Structures are given as structure tokens and as C-alpha cells.
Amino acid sequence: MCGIIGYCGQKAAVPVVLEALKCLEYRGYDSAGVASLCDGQLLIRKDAGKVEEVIQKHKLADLPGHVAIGHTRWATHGGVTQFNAHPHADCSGRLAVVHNGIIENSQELRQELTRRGHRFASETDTEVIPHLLEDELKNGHSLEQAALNTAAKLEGSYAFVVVSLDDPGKIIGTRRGNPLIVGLNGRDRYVSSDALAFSQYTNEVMGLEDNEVVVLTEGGAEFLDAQGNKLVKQARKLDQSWAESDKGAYQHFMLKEIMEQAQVLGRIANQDKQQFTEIALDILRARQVIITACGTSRYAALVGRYLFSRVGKKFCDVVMASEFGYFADSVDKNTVVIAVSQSGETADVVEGVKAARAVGAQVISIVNRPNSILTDLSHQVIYLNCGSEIAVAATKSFLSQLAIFYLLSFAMVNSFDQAAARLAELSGEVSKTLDWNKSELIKLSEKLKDKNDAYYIARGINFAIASEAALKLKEISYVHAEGMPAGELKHGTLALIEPGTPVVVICPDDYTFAETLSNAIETKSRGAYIIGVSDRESEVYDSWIKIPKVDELLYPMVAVVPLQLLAYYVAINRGCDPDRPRNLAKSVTVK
């Protein structure tokens, strides 16, 4: 789950690469580094730490050259150390590699390379790549052929980019299972994990398919298939509104993205009615429907399952993507698989979709990022249209996923227009919710900042919101938090309630109100501190997060927003960085 970038062209390369790394830091931020080619030298500078820290410590901006690669890391193999940071070099120090993914046969390759006399400087799986390339170059192959031959020896998923003193005007990139995007602008060439890294310079992008190689020089970009045959690629336009990545006046991206959600709903409501109608019919006709997703997206899927059942009268199941393979025997050509992923590159989701396609299933994806692996694998794609989301913890993409499921469910009963109108109106209610609660949430976060446990409960359509709100708190403030259906409290969790334990009760004035409030009273009798999220006040609540009265199917969208903001303020009060929580990255491209 790392970010890689390469640039060659007329500009000073390292400043371009450093700006790109700042955009890519959502993919990993425990170490960073660059490699630049200049005047017969390969200059590598890297260290543990966030990108800006490494830039300042090693004065990276001063490195010369018009060809450079860079990397920001989320550690998988090997600890967070300077030696394990990328780029990695071969024994001769004449070539450098940056890599995203996991080389599953790295131990066997390392042992073989060590027997042949290669010396390793890190604990990473990545380091086998430059040594394999070194041998290929010694055998007389060009840099691009060396990359093709090396890739054929690797098992697992990867995207890697290489530069070499033996071919100093060239950058080679290849991928399998992980994204790699090429950008062109005049005589400037870019290659990265994410087009966001170079979106300020160009909107002309081209993607690589599995096992393809790109050869970048100042003179152009050449694409090769796995056998080394030349390919013709058509450039696609990058949506610049999606690529925007400025915090504006906000302290953190997460706060900005929370506050954007009202206007996001207005954009989401403006979807292609015909596309939704066609997809809805496919869902209704399918013998079985499976939604697969991870993390936050899975909680959106649970709300989607409820909406499909309640509105469209269509039962479906939600399977977490990491477990999807264990259910693959029941998937066939009569199955519709709905894959939900903000990034479109979540490894477990992508692997499940590939398996489903192999047996003839129809794949529909709900994705935010264009030009992603998942979109290329899908028969139909619904875009969230919520713009770039930089903070690791998902907020506006979650609300957007809920809205998409809402539109799909009503499209099943030929009421798409009605649903779209309701979503457009809901944007005002979301704004109202934020305005009502900001001061209360700041005060509440002060009370909660020293708590080490919190519980979130709800019933019906809102129970997934309890789980998602708990996830937000644990992700960014490192508080143990658990979300569950309120009726499950008595089956174990009630034993954990002590005086002062925060219990967040999502309790709108709908068909779940009385029973959920009763569960809240059970916890209060054990000393819990009750935080009510409701459009109806109650003396049971020790703190009240007020939400507006809306249709019962829309409560998840107004209830989750203030709970996202609460998690943000708790993180701030605990001294945590909400944009970059420890041990986590935005795009989970490894299993």
C-alpha cells in the first residue's frame, strides 16, 4: 500500500517527484525516498518518517537531474527503518527500484540471489527486484527487456518503476494486480500509482494492464505486452474536479471532507437514470446478488442490503471481501456481484471480482476513483462523484455509497426520480445537522478524550451506522470502540459496561425508537454515559446529538455525519493526526 512516482522531461525532476509524494502520502507515510539520475551518478536519499520530514532532513529538493523516481511507504515486509525505505538499489548501485505490492516468492528468490553472490541491504521483499534486474542487464538485455524478464519471475502483486545509469534517459514501469498510471504533457512523462500525483501537470492519462510495460523517455511513451510486442494506447481525460487535493482553509483533509458532504449529496443525486434502471433490472433478474466490500464500504453495503430488501423486495447477501473466496463455489453466471471500493484497487475486492468473472458472474462496481483496476474488471461502473478523498478515514465516500444504494433500491421500483429529489433535499438537512452540533461535539470530545472504550448501538437500518461510527473512532483516535445491533448487548457486551463507559445510541424517532431506548436504559442502569443521536430528545441521554426528522430510510445519512465529526474532535483532543492514523493507509492493495 505504497505510493510510487516517476518523472522524466524538461523540468527539474526531484521537485516534481516531491510534490507528487505529498499527494501520495495517503497511501503510506512511515518512510519516503527518491532516486535521481544526473551526470553519470545515481543519487538515492531516503529515510523513515513522513515525506516532509525526510525532505527537510536530507535536503531532497536540492538533488539535480531531469529523471527521478520516488516512493512513500506503508511497511509490509521489514520494519520502519532507513534501510527498508525505498528506493532500493542493486549491488553495483547503478539502478534503483520503487515498488508497491507484495512479492510472495521473495524468500526463495533472495536465497537464490544470495547463492549467486548478491548482497542485500534490507529486510524487504522489494529488494529482490533490483538484483534480478542487475543479472538481466549483465546478460545483455535492454532495461525494458530486463523488466519483462524479471516480472515473469515474480509471484504476487506488484507495480514497480526502475531507472538505471546504463540507460539514463529512461524510466521503465510494469505492474500486475496493483495500479500504475501514465501521464503525458508535451515532453514531460509521469508514471504513478495514482493520477492524483501528477494531475496538476496534465489531464492526459493512460493505464497499464497486468504484465504490460511502459518505457518513458523525453521523446515519448512506448507500451509493450508481456512478450515485448508494441501496443497502441489511447489517452483518456482525467477529471480535474476529481483530482483536486487542497485542504483549503481547513486544518485537516478529514474535516474538509466531512464538511463537504452536504454539497456532495447534491452532486450524487444527479446520476444517469437510464444506467441505474438497467442495473436495477439486472439485480432484480439475478438468481442471487452478492455485495462484496471491506471496512467502511462493507458497512455501506449492509445498509444497501437493507434498502434492497425493504424497497426493492430483493434479498441479497453481504460478504466481506477477504472471505469472499470461501463462498466462491456458489457463484455462477446467474449471480450479480456488486463490488464496493472507494479506491477501486482494494486487493481482496479485486481478487474476488476476478474469481467471480471467471465463472461468468456479472460484476457491477461502485467506485470513487476513475481509471482503477476494479473499473476495468467490471461490466458496469457507478461512480460516487464525490471528488478525491485524501484522509485515510472514509467520510464523504461512505455517505456517497449510501446514496448510491438508496438510488439503486428505488430504481428497482421505478422511483428513481423520487429518490434523487429526496437526496437533493437531504443536502440541506446534512448542513443543518453540522450547524446544530458542532459546539456540542467539541464539548463532548473533551469528556471522551480520556476514555479507552466506547460502544455504539442501533437497530434496523441504523445498526451498520453504529459499526461505522465505532470504526471512525478507533481508526483515528485509537480508542477501542465497538458497534453492534442494540439487541445483542445482553449477549455478552453488557458485561463490559462500567460507570462512565460511553454508549452512543443511534435512536431516531422511527419504528426502532422504543426498543433501542430500552437498551440504552439497560446500559445506563450499569453506569453508562449515554450519548443519544436522535431527532427526539429524551431524559435518558446524558448528551444529545440532534438530527433532523427525515424519512426513516434516510436516517443513516444524517446520523453518521455528526458521529464522524465527533471522532475527528476526539482524535484532535488526544493529540492524534486524523488524516494519517498509525499503521493504516487509504488504499489496501495487499492482502
Contents of the next structure:
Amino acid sequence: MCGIIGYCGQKAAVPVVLEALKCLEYRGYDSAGVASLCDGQLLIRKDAGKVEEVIQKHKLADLPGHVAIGHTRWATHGGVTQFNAHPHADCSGRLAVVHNGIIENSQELRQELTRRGHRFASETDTEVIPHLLEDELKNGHSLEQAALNTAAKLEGSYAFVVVSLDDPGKIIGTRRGNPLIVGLNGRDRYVSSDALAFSQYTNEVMGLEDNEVVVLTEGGAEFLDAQGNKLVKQARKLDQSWAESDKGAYQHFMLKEIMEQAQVLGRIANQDKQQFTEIALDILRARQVIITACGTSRYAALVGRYLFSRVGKKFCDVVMASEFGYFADSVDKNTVVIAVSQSGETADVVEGVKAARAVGAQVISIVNRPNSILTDLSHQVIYLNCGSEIAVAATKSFLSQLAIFYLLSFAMVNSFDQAAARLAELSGEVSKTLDWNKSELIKLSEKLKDKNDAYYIARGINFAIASEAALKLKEISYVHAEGMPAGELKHGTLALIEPGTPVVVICPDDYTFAETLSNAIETKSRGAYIIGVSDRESEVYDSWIKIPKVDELLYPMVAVVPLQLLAYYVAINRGCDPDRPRNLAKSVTVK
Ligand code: F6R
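Having seen the form predicted alone, I'd like the form predicted together with fructose -6-phosphate now, please.
First the chain shown before, then all remaining chains and molecules of the complex.
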């Protein structure tokens, strides 16, 4: 994870870098730092803490210079300390590096470098990079050649950016497996993990393939392949709707993203019918279909599995991406693998897809971020088109994933248009759900804020919604929560129900209502506090989250929205930052 940024040009560099770091904070927010080149000096300031805290503490905005790099960290190797924060320097303090990724052979490299007399100042894997570069520069190589030679010695994944006093007008960047994108505006040059970091200045971008190197100078951008040959590249325009990263009047991105779901759903039906029809046919023809994803995206996949079976009469399996490799033996060229990932850069998903491709499987990905690693690896790509999602907890991307699975399953039975029309109508129902429940959810969050545990139950298509709603609560409010099929509760978890334990029961007025309610009554008999999520009232509920009556296969989309909002309000009541939950980051680029 981690976000990196470099800037050189006519503006004061550090303020540009600091603004960029604020946009990149979704990638990691346990430490931050910058390095600036000015008047023959390399100035490095860094510390543990969120970007704003580090900026204030070290008065970063005052740093001079027109060439600077910056980093926001999600710790992997080494604790959250000032020493481990990036940028990292070589022994001489003449060059500085920021890095995103994991250097798998860092231990061996470190031992070798230490034997050669290098002194390490941190516990990070990253620090081998500046020391390797230092040796290359000592051997008389240019900074770009030093970067090429260093990259060739690294195993694992990386995107790194370097500045050096020996070549003070330049920023060098390179990548393998982690994103890096260049932005151009007049004589200003940007390089970052995400174009969002510089989208306020430019939408003209150039991509970097694995193992390529970019050399940025004021007014210049030169691209090299792994052998150092010059490459000719065309700039392209970034979709500005994607680049939007403003909270507007909302206190948090998560709240904004929850609230904009009705509009997102209104837009989602504008998908390419032809593409859906072709993909639906591929799915129907395949010997087997495996959906792979992590976290929230996996819960969307579980709803998708249900829809494929119910509508398309096609059974498929959902395999957690981190476990995918253990099922690789049964994947072959007659397999369709559907990879679901908001970011398109989740390492476990990417690895699974690579393995599937290697044995000839057809790969279809459902992603939100354009031009992500996953999109490059897939035969077909369906975009969520829900705009950038900044809050760490996924909300609008989840709803969009559900909508995509809905469309795909109806495309299997030649009913794409009807499904698209139903989704467009559902937009109004989602707004209604939010309006009806907002004040009730605020009150409910007060009641839940001191609870240690919560359980979420549902049946059929809504079981995955119980799991997703539980995940939302635990990741942003740190309350232990579990979601499970309602019928499973009595096989063990019922033992944990005590007087006052909250049990959220998703029981729409469909074929699951009676049985799910009966499971709720079993918990109520043990003192549980029942929160019913339903379009049908019941005296069993202690609190009622009212949802509109919709078609049975659309209930997941109206049931999840108030539960996202409930999790948000509980987090606020517990004093947690819902946009930046502890220990987490939005893009999980490590295995
Ligand atoms: C939870 C959440 C995560 C992600 C998971 C996969 O709110 O966002 O569980 O769903 O890390 O991320 P993507 O979808 O980017 O592959």
C-alpha cells in the first residue's frame, strides 16, 4: 500500500507534494514525509502520524525547492516510527527514495550491503533501494541507469521514485507490480501512485509499464525500457469524473459516498449491453466459473453467485482471493475466472488472476479504478463507473458491484434491458431508504456505541449482506461483529447471545421472512436486542430499520445502505475516524 508522489517544475514543490499526500492518504496513513532539493541541499522531513499531523509538527509547508518527493505509509516492514517513515536516504544523505510495495529479497540485499559497509537507519525493506543506488552512482552511472540496475536486483513488487543531489533537476521513477503514473502540465511534471494526487493541476497523463523508467525534469519526460532504450509514448486524458476527490459539504468521504449511492445506481444501468451479453454467454458456456475477490468485493461476489444460480441457472463458486492459489489445480482453459476488485490492485486478486491466465483460463474483471493492474491482466473488463471511492470502507463500489452482477445474471437470460430499467427505478428506493432511517439510525447508534459485539443474520441472497454489514461495523468502529446465515446461528454462535446483545436481522418480506424471524426469536428468548431490517413490521423488533418493498432479488441493494449508515454513525459516536480506520488502507497491495 503506501502512496508516493514526485513533482518538479515551476511551482514551489513541497506544497504540491503535501496536497498530493492528502489525496493519497487513503493508501496508508500511519506516517508521512517529504524530501526536497534546494540550493545544494537534500532536505528530508518525516514522522509517524497522519499527513496533517506531520505537516504541522515539522512545518513541512515551509520547505523550499522546485523538486520534491513525498510518501504516505502503511507499515509492512518495520513499526510505525519516524525512522521507518519515508523518504529513505543512502549513507551519504545525497539521495532519497520513496517506495510502495514489498522487496522480497530485502534481507539478503541488506546483509550484502551491510557487509560492504552501508549503514542502515530503518527496519524497512525499502532502505536497500537508496543504498543500492548509492553504489551504482559511485560506479559512475547516471541516476536513470542506477535506477535500472537497482531495479534489476529487486525481487517482489515496487514503484519507487528517487531524487539526488548529484542530478538535482531530475526525478526518476520506476515500477513493477505497483502503480505509477506521470502527469504533465506545461513545464510541470508529476509522478504518483494515483493520478488523483495531481488531478487538480492536470488531466494529461502517461502510464508506465512494468520495468520501465521515467526521467522527469522541468518541461521533460523521458521513458526508458528495462534495457535503457528510449520509448515513445503518447499522453492521454484522464477522466475528470474519476479524479474528483472532494468531500463537498460532508464531514467524511464515507458519508458522502453512502449518500451518493442513489445517483450511482441511477447511472449504473448505462452499461454496454453488447459487452454484457457476450460475457454472459462466455459464463454460460464455461465448464466452470470461479469468482475471486477479497473483503467487501467478495461479499458482492457471494450475492453474484446467488444471482447466477437463481436467474441464469449457472452454478459458480466464490473463492477468497488469498486462497485461490490452493484451488489452482482445478483451473484450466475451460474456466472463466471473474475477478472483483474496486481498486484493481489487490495483490491477492492480481496473483490469482496471473495464475489463472497462466493455465489459459479466461479472465473477466469487475473493477472501479480505470487502468489498474487488474484491467491490464484481464481479457474483458467491466467498470463500476461509480467514481473514485476515497473512504477506506467500501460502500458505493459495493452497491455498484451488486448492480453489475444483477445485470450480468439477467443478460444470461436475454433480459438485460429489463434489469437495467429496474435498477434505474431502484435509485429512488435507495434515496427513500436513507430518508426514512437517518434519524432512527442516529438514535440507534447511541444505543450500540458501548456494545462489544453485534451479530447480523439473514438467509438466501441477503446472507452476504449480513456479512458485509458486520464487516462495515467492525472495520470502522472496532466493535466485534459477525454476519452469518440465520439458520447457522444455532450451530454454535447462539452460545454468545447475552441479554442486550444486538442482533441485526435482515428479513425482507419474501420467502425467507418467516424462518429468519423465527431465528431472531430464538436469540430474543436469550435476551438479544433485535434490530429488524425489513419492509414488514414485527413486534419481535426492538428497533426497526424500514426498507421499501422491492423485487426479491433487489433487497440486498436496499438493505445494505442503512446498515452502512448505521456503521458510520456508530463509528462517529465512538470517536473513530470512519475514513481512516486503524491498521487498514484502501488498496491492499501486499499478500
Ligand atoms: C472493506 C473493504 C475491503 C476491500 C478489500 C478488497 O470495506 O473495502 O474489504 O473490499 O480489501 O479490495 P478491492 O475491492 O479493492 O480488491
